[in-house]
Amino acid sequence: MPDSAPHIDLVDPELYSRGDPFSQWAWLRANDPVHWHRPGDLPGFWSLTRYEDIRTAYRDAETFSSAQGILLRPAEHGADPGGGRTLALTDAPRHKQLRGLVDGWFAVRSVRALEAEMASIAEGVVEAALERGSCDFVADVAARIPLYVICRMMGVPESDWERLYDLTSQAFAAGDPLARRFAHLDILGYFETLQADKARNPGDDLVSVLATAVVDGERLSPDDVILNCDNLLVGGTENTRIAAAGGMLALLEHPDQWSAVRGDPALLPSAVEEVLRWTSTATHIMRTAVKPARIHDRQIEAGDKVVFWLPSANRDETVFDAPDVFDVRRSPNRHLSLGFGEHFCLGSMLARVELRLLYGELVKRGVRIELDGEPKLLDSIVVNGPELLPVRLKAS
């Protein structure tokens, strides 16, 4: 590793699509693990790149708050509208109250009860892709399974699943920002109507739970219900979509690993964990210090932004043997891709099952899959992975 510092610019979106962020993170882990990134288009912030530092900060929710936003955003955009209101953007005790409303839906027992239906969804999606022969694995396979599953859990009528698929595809796309904004507004409008209907006629679904919930003696406001519905939809789809596609790309780039899984399906659970570590699709998570703290030789002041670079933590050589090797047999694999502490990903079990079922369906059918063009990676500092993954599929 070079002694001289490389140019550090972790907020350049093109770094993640055309550059090498891992070399910057490796240098920071070794030489400047609590790095001050000067303000520019984004506010100034401290970067954490070591596994243990990030894990410790995750655990210390009393110092590092989520309520002021969990992603870097330009100061002129103002505060995140979900701050203090949604599950992801609240601190104790509000966070625990909101999580308690929906936690049971994502527990092991509940996910297992849905597994047969989830397997049927995966089977249908893979079948449709095989019929096409060539497809974009991101949009046509990876995006559909988590979206259909969370729609089912939220009580979205099946007749509306394709509508939400189209809207989320536009909202998550890397194209026209105005088009993305309008698509997101349409999603919020959809949930405005759905939550009103569920408040009048509740069913056995997540939106009904939120629409009829009472917290601290008061019903959640319609706006809070809508924001939390949006949070659940995004949380239940975006990262799993990119992890599924990024994992498929990794398996295609490491054919020996894909052959190992195809030859021994018992490797699927450990392969899923390695896909989660390797893809680390949530590129950064932000916290705001609410009181002074010291990390190594750096003084963090109240109000400072602190950013956790999760792909860096998941390649920390002090924690993972051969961290730059993709190994479907890796054990142990204590990655931080799904967070840690009280904000540990609500849908972690769901994501794991969705990935296992998708890859398992490909293995079961003996699908031969190969690249059908050049993959395109996302220009984003928020999530990283394929935006486009053209493939050819054929059942053997």
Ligand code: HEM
The other form holds:
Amino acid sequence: MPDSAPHIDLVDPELYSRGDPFSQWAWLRANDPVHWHRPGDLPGFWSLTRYEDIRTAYRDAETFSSAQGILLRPAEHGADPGGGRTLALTDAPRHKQLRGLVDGWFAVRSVRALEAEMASIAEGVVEAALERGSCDFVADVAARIPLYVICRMMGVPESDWERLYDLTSQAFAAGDPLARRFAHLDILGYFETLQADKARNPGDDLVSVLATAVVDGERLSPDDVILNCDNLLVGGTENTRIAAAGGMLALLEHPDQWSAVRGDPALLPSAVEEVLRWTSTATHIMRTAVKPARIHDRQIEAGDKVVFWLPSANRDETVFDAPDVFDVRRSPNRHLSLGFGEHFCLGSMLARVELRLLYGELVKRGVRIELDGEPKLLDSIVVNGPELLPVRLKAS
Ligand code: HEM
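Condition change, the form predicted alone to the form predicted in complex with this ligand:
All chains and molecules follow, beginning with the one already shown.
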């Protein structure tokens, strides 16, 4: 290993708010692509940082299982309660059965059918922000669109959307872990009641689908329904909120790119792809080897944790031209921000449309937007991007 090895510590949350993970990842890609991270508060794990290595491991779901959790977690927290039960935390064949229940709701045709409604949600949110003049783009704009959309799809009555907005904001907020935990328990409690109502009185929505689903000849248990609802709510809101805000920050930091999009709205789809690559909000995804495997010269044993650093894959210089340049015209742009393989993001189409509608609304109204204070980045090894993005907005 070359002498100039920097100190590698990818599990320090402050690295993502105040530090520079990209230089550590660049060094690992070049020098130690299958890096052993020693145990500490977290168990020891292998780090993959190269695009092709991550794609290859993603493709081999028979070796690299999701059922024991997909995020690093201190051993003292025990096993992930969703393990073997939720869409994200199951392996074939159960994963395929669960995914088959909800897949159609997220297909191109279904998302198109929702587009007019999503556009009016985006319009309302931007309108409210303009009336306020200055706001936190994360909480007041980016968080609301995905939350309202997933609530609508899940059959949450509109009168409860603000309540879930408050609870998800508290559950994802930095700060007091106990307050976060309580908010999360309230979300689970909310779905406990909703799924029981929908099981008795099903409607045309995702919670009804899950509450009445039969898999392998058996109804999903109420707990499985609740955990899958939580998976959809968290999946549907957290990453999209941070990507939308991180994308806005990137556009503000690269005014030439924002001008290009404003001047030519046909660039919106490629700009959204670049926002997804650049923000790469899912920082790591984990798998557990269930049989031995070899990656380059390293021997992975059954039971070993293997972590994919997605933002590193998305800056891999062997795959992307000028990877450290934010380019709204980038093509091709085969980023891994939404994962790859069997667990490829269920809401990928939804997320893309939400981002396009949000930036499209700002472009359409000729909104002038500027920073109104220092952005604050999240202290987290799970998701990265803005926690706070104070902006001033003005319609032109
Ligand atoms: C910018 C926004 C988003 C990003 C960056 C993102 C990222 C990801 C990633 C990386 C995965 C793969 C996890 C793995 O490999 O184990 C994933 C899976 C998933 N995502 Fe997203 N996601 C986004 C938006 C959404 C939305 C809007 C939904 C709506 C419900 C959603 C729901 C899910 C679900 C349910 C899974 C698990 C799929 C499975 O395991 O089969 N995501 N997402």
